[in-house]
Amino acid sequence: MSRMAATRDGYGEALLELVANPKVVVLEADLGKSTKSLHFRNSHPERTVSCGIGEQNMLLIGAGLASSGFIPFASTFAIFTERAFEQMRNGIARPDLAVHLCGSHGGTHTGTDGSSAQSIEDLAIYRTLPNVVVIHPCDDISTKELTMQLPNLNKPSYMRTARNKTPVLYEDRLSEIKIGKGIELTSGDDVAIIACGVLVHESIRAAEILEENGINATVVDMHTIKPLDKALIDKLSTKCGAIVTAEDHSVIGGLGGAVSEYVVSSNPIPIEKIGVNDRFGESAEADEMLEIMGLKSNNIVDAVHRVLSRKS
């Protein structure tokens, strides 16, 4: 069995390594232990700003620091980043200031915290903002590597991380991880499964089940939702002729929305979307939540059969 780790741990490890860059500063909104920014704070308290339960102030402090030449990393729960949407819009995105916001505990996979804490719309709302790069990695290694690349981005970003542990995929594939570039994890000509976050792992399992039934799927980790890897989607549209998207996020506006919007204007082919179907979550264990919301590998397999029937 592969090693298990949480993506939030990769974020915390990256911040510790970014200490070497004297421009990097960290902002917290009372949740450093949960987002894992506490490691940076413990190492360099003089470069950490504790904002209390004040997400809106945190982002505007970040904007001030960015306009003064610093590289701020701000983090809280994904659901609480939404409190500061207007500050992200007007204070950061509009002037194009390189503030990097991390929303931890995103999606229904968060589990027992219940629907009030499960952000199923964060990727969609940040994707609407001009200048903002939106990232949702699937393991701790890719989270760390993508976070390490953010200081060179010179643009604002939103990254979603998760609390619960998932299988580690990228032990030996570090060089493939680049902001804005999807990663092909399996190769097949029948269908493309484009996923992000925890559903990358479910998609790989789905591809294994499909292969047993003679259907060959390309599985892509589309960790960057904006900017979307359009060249890869063009290649998959031509090669496979059918796409299934998979995400622990609303089917409205997230990865599925982004892929569908692009495909319909480039090379229209059948698409099925696996995600949260216009409803709120509930309280259950992480894996139970995937079952309840229809986000497991068997749901992805069913979506592949539907999309292939439309393809033929």
The other form holds:
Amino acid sequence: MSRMAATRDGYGEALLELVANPKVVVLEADLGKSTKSLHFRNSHPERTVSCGIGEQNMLLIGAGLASSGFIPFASTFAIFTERAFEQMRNGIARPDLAVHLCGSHGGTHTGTDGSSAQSIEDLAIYRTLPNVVVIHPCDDISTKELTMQLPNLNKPSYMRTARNKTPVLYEDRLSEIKIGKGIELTSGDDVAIIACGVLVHESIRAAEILEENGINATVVDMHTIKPLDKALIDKLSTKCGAIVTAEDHSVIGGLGGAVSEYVVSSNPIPIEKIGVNDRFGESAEADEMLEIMGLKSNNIVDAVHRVLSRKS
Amino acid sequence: MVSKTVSELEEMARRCRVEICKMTHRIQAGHPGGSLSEIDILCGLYGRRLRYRPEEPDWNDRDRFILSKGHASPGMYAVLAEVGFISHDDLKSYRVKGGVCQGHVDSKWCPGVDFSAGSLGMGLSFGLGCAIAARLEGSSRNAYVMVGDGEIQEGSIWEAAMAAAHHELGNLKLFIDCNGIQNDDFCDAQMRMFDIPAKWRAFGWSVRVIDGHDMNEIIQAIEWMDTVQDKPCVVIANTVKGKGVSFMENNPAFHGAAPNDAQLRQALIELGVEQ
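Mind sharing the form predicted together with the partner chain? What's above is the form predicted on its own.
First the chain shown before, then all remaining chains and molecules of the complex.
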């Protein structure tokens, strides 16, 4: 059994290392204990700005800091970032200010807090904004590494992290993790399963089940939803001829949307999307939520069979 | 820092009023009313207090000026042309394809613009970020913000007001252009704001109320702002929307409507331009 960890912890560890960069500042909206920016606050309170419970104000304070040469990292729950969408759009994305927004507790996997807390649309809405990089890692190591790369990006970003623990995949594999580059976790010619976040782990399990039935899948951790790794998708489209996308997010507009939009205009092949089917969640344990929403490995296996039946 | 006399500032404001009328007339669009109400304050700030370098718009230690009521861009463009960030010829590009003078002030397009505005309620928070940045750098630069009175109906203004006082941002200076009119009607008809100075005092700010068209009062208020160092301060300026053009004054129709040919002629006569 591999080590288990939460992606939010990777974010917190990265901020703590980024302390060494004097331009890095942290913005909080009363959820630093939850998003894990509190480690930075404890270490460098003079470079941490408490914004109270005021997300709209927080994002634009970030914009003002970025316009003055600082590198602000703002975090709150994914769902609460959405309250400040217009600030992100008009105050950050439009002037292309490198504010780094982290939404933790994203997806239905956030569990028992219920549907009000389960952001299932964050990746979609931020993906529509010009200039904004959208990232959703699957383990603490990649979260930390991708966060560490953000200061060099010089672009605004949105990163979704999660509260609940998931298996650690990238022990001793730091060199594979780069913003904008999907990671092939398995290699197979029959189908490509392109996933992000917690569903990367369900996809790996699905590939194991499929292999027992003679179907070989390439599982991709597409941690960067925007810019999409089009070269990798081109390669997999040619090699596999069929794609299943998997995300703890609405089937509308997220990773599945991004991949579909690209594939339909490049090398059209059958695609099946695993995600939240245009509905809200409810209170349940994280794993129960994945079952309720049809996001488990068996659902991915079923989707693979469907897409293979459509493959010419 | 330039230091114009009161009469020079008044003459600068008159010239800017002429340009505001010409700009909006030329494109038959834009917001003359709020530009005319804010213009005396802008001239006071740019002519007497702000530190800036037109030849080096991104100079790090410049004071920031954030026009949060970004639709009143003709006023700001007229001032930027007066002080040399842009040319008077650039004013002809207002709302024109490819022009530096975008419909709402935009830092990507126009030198001297620190904040890309457009949606109300955003500039004060941006100003907080600029003020915090200055503090972190140990710079003495200030962040000046201007909002409209209708604009403070936006909830995010009060998030920012609370945060500025909490962080004791003495380098954050706010002007409220209280012209009493917003897009659809008079503010009192749309959403009464009751005692505006009391609200800001209750949020922990230093407050001063002035006549926003009296250049002596404007200069005194700007100098008063320099004396407030331990908390944010706000100058609540009572103004007249459309000030300086009789048929625009206190007329909600000229929030977002341009003068026609006859109205421009009358406006220019009233503003002392030979016809």
